[in-house]
Each structure stands twice: as C-alpha cells, then as structure tokens.
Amino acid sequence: MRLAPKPVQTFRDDFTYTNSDEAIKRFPFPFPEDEYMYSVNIEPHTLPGPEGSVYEHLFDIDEHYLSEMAERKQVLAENPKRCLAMDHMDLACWDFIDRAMTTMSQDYPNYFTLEKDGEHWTWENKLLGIKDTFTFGDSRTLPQPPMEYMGCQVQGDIALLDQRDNDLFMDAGIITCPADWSLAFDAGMSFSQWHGPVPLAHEAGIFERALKYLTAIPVDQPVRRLNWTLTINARMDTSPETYPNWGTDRDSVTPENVGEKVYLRVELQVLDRMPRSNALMFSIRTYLISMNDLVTNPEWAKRMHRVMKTLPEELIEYKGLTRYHPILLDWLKQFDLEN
C-alpha cells in the first residue's frame, strides 16, 4: 500500500473529502486523446500493475478506505435494498469472498489476514476491527449475508453477473456509490437491457462487441476499462433513489465556484471470472478529483478543456452536464489558451 487510510471524511453534507498530493498523482485520468467517444476500451488487467498505481492490485485500497466504508454503512442503513443477491447467486457471493479475502490479504498484509484450515477460515480486517471465523460456503456462519459482509470491506461497488444463454444478468450486487443508476431497478436485467439508455454506443455496435468479449473472459485473466462522468461536490452516492438530495446541485455551479464544486468522477471497472459459479465479478472503483486539483497537472488541464469542448451534445445531455457545461468550458479555457 502506498497511501495509508486517512481518518473518515464525508461525501455528503459538509463534504470534507480531499485528495492528498499523492492521491492526485495516481488519479486515473481517463482521456488518452483530445476528443472523447465511446469505444470498447477494454484491456487486460495484468497483475501486479505498476507499483503504487491504481492498477497495482485487484482491489485498490487507498487513503479513502475508512471514509468509503463509513459512507457505505450509512447508505445501507438508509436503504438496505442497495445490496441484494438472488438465491441462485449464493455460490457467486462465496466466490467473491474468496477472491477478495485471498488477494487483499496477499496485497495488504499489514491490514488484512486470512487463515485457512480446510473449510474453516479466519479473516481479520484490522482497519475496521473485524475478526471472524466461519465455514466457507455456509452463510449461516457469517454475521451478515455474504454479499453484504464482504461488500462492506472493499472500496468500490460490486456487481455479480450471472452468465447464461450467452448473456450476462445483474443478479447480485452492493451498489452504494453509483453514477445515476440503480441496482434495484437493474436487478435481473440483461447486459443490453441495463445499457439501454446510453446514446450513440448502440448504433456503433459497442455493446454487442463488448458482450461477446466479456462472455469469453477466462478464469484468472481479468480485464479493465475506465469510465467517467462529472459530479457536483464530492458526492459518492448519485443514485436515482437519492436524486432529491443532489439533483439541484447542478444549478449551484457559478464561474466563481466551478473549480471547487465540479468533480471529475472516474470508474475503474474490472471484470473477473469467478471459478466455481462462472459468474463475472464486476467491480466499479470510483475516484473523485475536483477541477481545482485536476488543473494542477497542466497536461490534464489542457486535455480536459479540449474534451469538454468537443463532447457531442448527446453525451452532454446523457451525462447530466447541460446546466453547467458552458461555465466549466469557459473556466477551463484559461489553461488552454492556444485552443
């Protein structure tokens, strides 16, 4: 681990969330070119990745660990339906537990330990003060259902996709920091159904090619992609269920506060085949950076301006940027005067 967890900061109300200089340097800036358009930007998630980067380990644990776990606990207390697992996904949930505990204890031994004695496992999470002994595969021996138990100990949302009939179905997950989508609404939907609202990509055949690729992922060969949007304030939970809490935030952006209030929100999405159930684990690790912090990197500042300047109207509307996009574009221009 390169960034030790900081004390709890908030993603709501007073928004005390901040990035350290080190966190800014390792931020996964998602734009390799000056223009953005949907593509099948999937690549092998070869492990270990570059040391200290967000790609080093399967589960990236960073300085925001305690803050994100506190936020998840609060979201679940407000709406327990943000975590669900259909009955046929029990084995997939145990696959997830095995994958998470095994890799986290290997990658972060100062914080997590796992001892196995046949089917009797002892897991310790020193960051959260958890130590439990249980029988692997027997949900009755855990203090919580398997999806909730492990999902409350990893940063990022987790969906478990059941694969059948050459398609993927969102049949389990713990989703507390989504970018304007709902697990309760998408549960049970197929891959094409939950991507239905995305503009432009269907016409380009993006999802058809992506599904063919994803259903062929073998065990121990995870893949990854970056996705992005913008968020007002450092708010992790922008779900439809909580829209009354954040929908009007988009009207609060002014030329004076745009650098402080607008955040680039990047999702590191990893898909990993589960060996027992054949499900795909879909992890969505979210990173937030304010425009003020982003422009400390001159190359990022220039590129951000150019991407915003050339972003198709359909994507501006789909990503919910319409109300403040002109203000952001004007503000970013000062960092890219030749364009």
Given for the second form:
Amino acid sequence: MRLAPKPVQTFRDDFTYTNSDEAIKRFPFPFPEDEYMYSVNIEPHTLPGPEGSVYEHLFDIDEHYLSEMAERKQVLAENPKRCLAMDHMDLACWDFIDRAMTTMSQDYPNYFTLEKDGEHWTWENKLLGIKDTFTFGDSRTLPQPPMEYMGCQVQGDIALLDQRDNDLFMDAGIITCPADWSLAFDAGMSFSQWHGPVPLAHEAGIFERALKYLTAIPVDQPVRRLNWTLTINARMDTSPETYPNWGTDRDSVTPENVGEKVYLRVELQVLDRMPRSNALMFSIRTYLISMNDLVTNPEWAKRMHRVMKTLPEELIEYKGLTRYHPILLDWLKQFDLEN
Amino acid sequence: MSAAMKVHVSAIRKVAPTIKEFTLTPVDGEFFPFSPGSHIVVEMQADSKTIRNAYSLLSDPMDNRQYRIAVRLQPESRGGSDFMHQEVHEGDELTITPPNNLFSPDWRAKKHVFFAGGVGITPFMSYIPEMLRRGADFELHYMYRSTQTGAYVEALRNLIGERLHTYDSITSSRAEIADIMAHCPQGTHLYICGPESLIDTVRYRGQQTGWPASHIHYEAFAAPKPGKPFVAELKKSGKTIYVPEDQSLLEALEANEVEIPNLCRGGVCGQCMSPVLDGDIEHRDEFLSEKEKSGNRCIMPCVSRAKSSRLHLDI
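With the form predicted alone already on screen, would you show the form predicted together with its partner chain?
Starting with the chain above, the whole complex follows.
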C-alpha cells in the first residue's frame, strides 16, 4: 500500500508538518556506519527499487506532496529568482519534462496521466487539478516557463547541469528547499566552484573523482547518493536568501525541546543524463524527520548518537550545528548508554 | 559500462566511394533521443576476435526511430571498417552501446563554425538539424576527396545552402583556414572533426592568434594507432597478456576477459584510466594532464601503449 498525499501541512510559522508511521519506516536513514566521513558515496539508482521504498521510482511522490507543492508556490511568490533557466537550457528543461511526465505517469497512474499524439502531449495532474495540452519542445505552448511548470509538480529541488569542457555548470534549476545554498548565487558556476565552501573534501580529491564519474553517466543509468544535515523545526526553505527567518532558530534548542525541535534532514540526490541536451539532471529530494520520530527506531537512535559524537569539528561548523550540538549529544546519549 | 542494446541493420547504402551508411533500428523497444555530437560503440564478432569501434551518430537527434552511422573503409583497417563493409548485411543484428556525448556543441556560442574532413562530416550531420531548430548562426567547411569521401554534399546543399563551403582536393580546392578563422566574429566556437593534421592546423592557428582554448572543440578519429608489441603484467588478476602491434591494450585486456570501464575508446572520456606500477608509457590520449603523463603512474589503455617491452599494471 503506497502513501497517499495528505492535506496541506506547513513548513513555516506554525509548522504543522508530521510524518506518519509509514513515512518514518521508509525514511532514508543515511548513516551506514557509526562514524561519518565524506566519501564519493555514489551508487547506481536501479529502477524500480524496492517496493514502497524512497528508491522505488525516479521521482518519489509521498504523503507530503501537496504540502511541498504549496510551500514551493509560496517561496516562488516571495522570490521568483528561486527558479531560473538560462536560454541555452531550454531543451534540457524539455528533457526534464519528458523524463518527469513519462515516469510519473507510469509510476503513479492514479495521479498522473500523459497522452502523446506525436508532438502534441496532454498531461493531467489529478493531485493539483492541472490538465494541459501543449506542443513538446515549444515553450510558448505551456502556461509557465518549462522549468517552473514541471518543477512545481515534483517533490524535491531540481538543478539542470550543462556539460561542456569536461565540467558541469549550474545553468538551470528550481531550488526552493535548499540546505543553505542559493541558486541565484551558484548560477553559471562550475562543479568545483559551487562546491567551494565544502571543507576537507577538496583536499581528499573527492570532487575531482566525482566530476569524472558524473560527466560519464550514460542515458538511462541514473546514480544516487544521500546527503544530510540537521535543521531546526520542519523548515524546508533554509536558503541564504531567507536566513533572517531561520538563522536564530538555532538558539531556540533547549534540553527540553531537542526531540521536537531538531530534525534530521536527508537529501536523496539523483543524477540522470538528459538524452537530447546531454545535460545532467540533479534532483535533490529532501526528507525531514524529528529526533522524537527518529528515536522510535532504537538502531537509528544509537547510531545517531555515535555519529554526532565523532563528527569532526569542521563539519559541525560547516553544517551549522555548533550552537546546539552539545545539547543534542546529551539528549541522544540516553539511547546509547554503553557509549 | 553502458548496457548493450541489440539493433537491426535495416539499410545499408553507399554514400561515397569508400563510405557506407548503416541504418540501425531497435530490435525491441525504442531508441533514446540523443544529443548532437553523440557516438555509439558498435561491437563486432569477427572470426578471431571481438572488435569495438566508436562511430558518430549522423541522423536527426530528435528521431528516435533509427540511428544512422557512416563507416569509411580504412586503407589500413584494424578489422573494424573491413568487417562493417564486408561482413555486415541488411537484416543482420549488431550490438551497440547507448549514445554518449563527448563532442557536444556549446549552445552559448554567438556563432558556430564547423571544420569537417572526409568522414569527419558525421557529427555535424547531427548538429545541423538542431542548429536549424534553434535558429543558431553556423557555417560548415567541408573538406574531402571526391574519389573517396564527400558524402552528403547534395543533401547538405539542399538543407543549408550558402552556409555550406566545400573543398574537394581532387580539384585542388583548399580551405584557407587562417582566413576563415580571421573572419569569425567574437564569441564564435570552432568545431573540428577529421584527420589529426586538420585538428592540429586549427588548434595551432587558434593558439597563435589568441583564441580561448574553450572555444575550440575537436574530435579525432577514434581508431587507436598500431605500435610496438609488448607484454602487460597484471598484478591483481595475476595475468600476463601479450599485446600485438595492431591491437590496443584495452582490446588485449578485453580479449583476456579483463573488463575495464570504457566509453569513447579514443583517449578522451577518461573511463579506462588504469594505474601503472612499472614500465615506460607512450601516452597518446587527450585526457591526462601533462603532469599526470610525466608522472608515469597511469595509462589510458584504449589508445596508449608501452615504450618498454613490459608494462606492469595494478589491475
């Protein structure tokens, strides 16, 4: 039984976001070991993945669909620059539309349908009440620019990376739930440029190796990796643009409220070659789970404690955990007494 | 490594005295659309060995009903072009890899200028339909020898008219490359596909006249050149492999069931890079930096060979 989308919950102000028991069970817990360190943890994203898991389909549509789409709309209304596509990325945007509509209509036929009559396509999104007929490849036939049109119908942020000179460039995207990075700032940057602020990994040669791997990804052989950080409250939009709204939340963590305030934020990142444009689609699907929900799984609770305990200082600083890391560690210890 | 696809050879036609065009259609399912400049690797089961050659796709990238490639019968064929010309017939089945692209146009260019030499016309055949759809500014300089090559001249003339400039060496018509480059507006990108001498001429002229390297793109013919035979000793698998003069190290490894990831088989993509423990390397690839080459610690087995009689590899 798949998770049906729930009525809209919020990722701001009153934070009504919750995870059902099923959503907790399928949460992509990101730590395979007690100690966390960077690695090129990229693996084939073989589809379909295990039934019901977040890896089952290329685009994971879950109980938070309506909530995340409402949140995205709100972010774009406040700041339209959170979505952009440079002129030369138009075809890549259509590649993304093809990939999203084709797979979503196959994977969730009750929610999405796609009918093709040559270049004339009819797309119906029953969850959002959208039905449009358009000419594939002709951006004038869509009610919105292609990146925004499709981006507002998939959960997770999407970046489309142009590939040239053996490098990748951030030339299009819709980024409304980033873990403290900005599309407007990174636009047009190369792979090593937008990873500039990451500590330790450059020296380890990780980005060089990752880039060689990513530029060689063939069509229809997507790969994935998990990334993580911590977020205070169930806030999707932790962008530099809105820092004044959430930066001070880090001061609000107390020993009494750790369990409900601190969320593990996991990104399922998928890289998929776009056939017509040779661009690389980089989808970043974000999952949030409160510490209270996370510790319902004793194995996760124990491991979370050990990972936090051994996390290098540079990463505590880079991920913005400094203020509340000691409080979190103290609280997690109760689930891992022998350590 | 890319998953193999089975294809039908649905048509073969001669498009120039030494060039045959092959139309490939899917055995089951559908082909992917591809991006302009993509190539596929065709796997040929010859009597004594498996041959794998990369060929540019020359059909319209938006047409996923078929892929087309053109193969020139090489005077010093290593088996691949001979096989395609003599052994492959309409109705046969072949195995190919899905398309991959190492020669994509830079769509930010203000203008695109193509230099094609002989069968090097093929990647531009896939560029042009997309250039036309986007209304891009481009011109094509096509050099050939009409007694051997010069495929698609009429079709191209019909398609792009005055943007086609042809040079037939039989009539002593030659491209004034320096002159063409001098007349390119700022923001032009150059694309070269053809023999090494053509690539070298354009790149050298570009260096002399201050072209940014990022505005000059080229794709050499992929066939690895022969060299002296040598022996490869493999530490991890414990195998000792003889590499004859007309076989690449990658081919010799594959023939001995040592699988190495690879895509372009022409020293460009970097996938087959393998660590070297001992022995002198003759680097012939475009991938490694000068520093990596002089370090003598890694080799691209698809094109590079040993200078010494033995090479000790950490694979």
